[in-house]
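In structure tokens, one chain follows: the form predicted alone.
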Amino acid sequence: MTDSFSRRGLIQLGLGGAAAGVLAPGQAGAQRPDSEKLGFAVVGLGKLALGQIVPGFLNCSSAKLAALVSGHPDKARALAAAQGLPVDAIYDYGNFDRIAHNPRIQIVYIALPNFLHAEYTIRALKAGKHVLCEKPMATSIADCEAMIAAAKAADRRLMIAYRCQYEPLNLEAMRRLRSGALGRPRLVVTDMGRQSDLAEPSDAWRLDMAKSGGGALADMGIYGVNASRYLLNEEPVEVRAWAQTNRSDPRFRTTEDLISWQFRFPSGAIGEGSTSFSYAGTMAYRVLCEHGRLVADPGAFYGGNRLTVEGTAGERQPKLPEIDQFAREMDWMADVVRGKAPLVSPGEEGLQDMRLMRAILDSVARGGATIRTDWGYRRAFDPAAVVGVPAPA
């Protein structure tokens, strides 16, 4: 499947520069009748799927819900009935591969616990379906590489659900930094964490290293790792990291708790990040530049994010539209499959974050030793240059 959105193609379309001409929702693929929307199978009916993904289809212009995959038949049947899906649109994990014979499904959304991402992504790709996979991409570098290889072998698209790369506040922050109005970015600070509870089933597997691939770092810290990269539009060349974990706390038998790290970037900027499963909930970042700063607090919630820009002209809070972030990324994936939008967050993006998180944990294990991280990865598309947002009302 040839990707029509090459770097050269973007330049020819006038999209290779900064924000002018970027693709806004519905612009890459205008509002379509339901019969023309691409069908998604949602795999895993946990909190995220029930609370965000399935409701998100109501706000999609290019995507629709076509099937459900769950190990809980009663839950799946009740949801299918509520969504108007036929009985043959329900699958379990045993008969999952039969999706290959369902022409109503073009894309599979993997919303399973992290340790199952690789298996079901690869099975979906072998079934001839495109895949939108939740982050973190997997629990190991090897699994990420296998997922990328499977997508290439199947000639299908693999996108990682980095919703913040398609969200108005984060896009505005990127563009402000790219404009140079605040001067050169010098320091990016990200703090992403929350309290966890072993009595909560969705936290229990996140606190299991084998199932989560990194505890708080894989669940919350990944937002900071990814944000520091897309805000600066460059990749770190080295990292140092430290952890503070109370092993008498039953939550942290196999994972680290509080982790703090420092990235060094080629431009000279420094990235400082923290994550924890035992501090007050926060998803915030700030960028200190030569002539001003950006503060996003919160900066990665599903809604209600706030951006403050402080520069030579004073302080202001840009008026930004609220969107359904899950509908946005599902529509974007549908337009990628149609060849109407570039693949902004491919499997390689997920692999880069996995490698960086492994480097952080490696540094922690070595008492804060410096780990080189310049592996040559460069993103194919800058979100600030190709992803648009609707105009404020």
The other form holds:
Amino acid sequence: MTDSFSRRGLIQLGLGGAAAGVLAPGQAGAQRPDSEKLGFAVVGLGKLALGQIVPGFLNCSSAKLAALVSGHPDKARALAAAQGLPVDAIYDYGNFDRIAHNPRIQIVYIALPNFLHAEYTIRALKAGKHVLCEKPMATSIADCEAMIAAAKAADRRLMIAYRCQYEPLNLEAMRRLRSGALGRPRLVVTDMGRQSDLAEPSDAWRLDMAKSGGGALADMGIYGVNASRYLLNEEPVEVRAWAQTNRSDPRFRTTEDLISWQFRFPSGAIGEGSTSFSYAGTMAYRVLCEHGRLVADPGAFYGGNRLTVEGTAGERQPKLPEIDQFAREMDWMADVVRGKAPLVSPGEEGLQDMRLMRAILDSVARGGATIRTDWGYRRAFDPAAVVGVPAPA
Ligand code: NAD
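Could I have the structure of this protein in the form predicted together with ligand NAD, to go alongside the form predicted alone above?
Below is the whole assembly, all chains and molecules, this chain first.
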């Protein structure tokens, strides 16, 4: 479906806006009646699900909560009651496949630790459901490929939850760069990391290589890998990286801590990235162009992001709407399933980041050796061309 979603097809669907981009109906604020919203099953009731995803349905116009999947029956029952869900909307990991018989569920949102993404994505697809899967897509390239193949075999949509590709500040940054007003981008610098705490269960699995697939890089650095690609709208052809990891710190027994990498892009731009699980919380980037620069600091928080554009006509600090990023991507997914929005962040997007993160770790293991990364991947849709920015409230 992604490939057939041509510019022409978008125009036929009323989604082919001008260069300023387009809004999918769910994003345009058209509130559908509850009976027309698509039902989501949320799998894994951890920090993200409880803090962002479940509350996010309140702000959705096209999506609604339909079921919960958890290994903790008490937690699931209490949440279901609070959300007005019937008891038969609660599943556990053993009876999960029975979602196949629940017509109230159209989409499954995978919010589990990374090492479980592939298994539950594939089971959901086999149950005939569409899948919205959290980043990183999985813990290995082979798992990503198996997930993409399963979606194809089931003829279901698989979207990776790259919320920044649907977020106003990031979309504005992409459009400023695409407009050419700043000249050619020369250097993109992304810094994405935070302090980690082994005593936190949700960090314990992130610090375990087998469960996270890459520590800070897989959890936070992935935002920078992804951002450098969508900011430049091209793919790196080479990477080299090195790491500083204190192996006597009990947090870093199996994963790297501080990693710094360099991507070489075909346009001649260079992408520098850092990630760490031992520096203060940072999700920032800057793009240095021929005639100006663009700074997003923070650039990927849930809210309160700030964009500064220097050296160009237009607003220096454009006023951008604060939105519920999780509601927006769930609405987008619902509209993808309805055939009313393009699949901007499909499984292939997640696979590309997984390959690049592997290449970064390979380079680290080989003392900073240059690794070729020109695998021929091209994104199906430029978010800047197809995802709209709502007007400021
Ligand atoms: P978490 O540890 O808080 O939640 C994971 C849930 O999975 C818990 O409820 C846990 O009980 C359950 N679980 C089931 N089987 C498990 C097992 N075998 N081992 C461990 N837990 C198991 O993690 P989280 O912070 O909610 O992250 C979940 C996913 O969401 C991750 O993939 C993460 O990368 C992603 N995430 C994305 C964003 C974003 O901004 N898009 C933010 C945070 C997390």
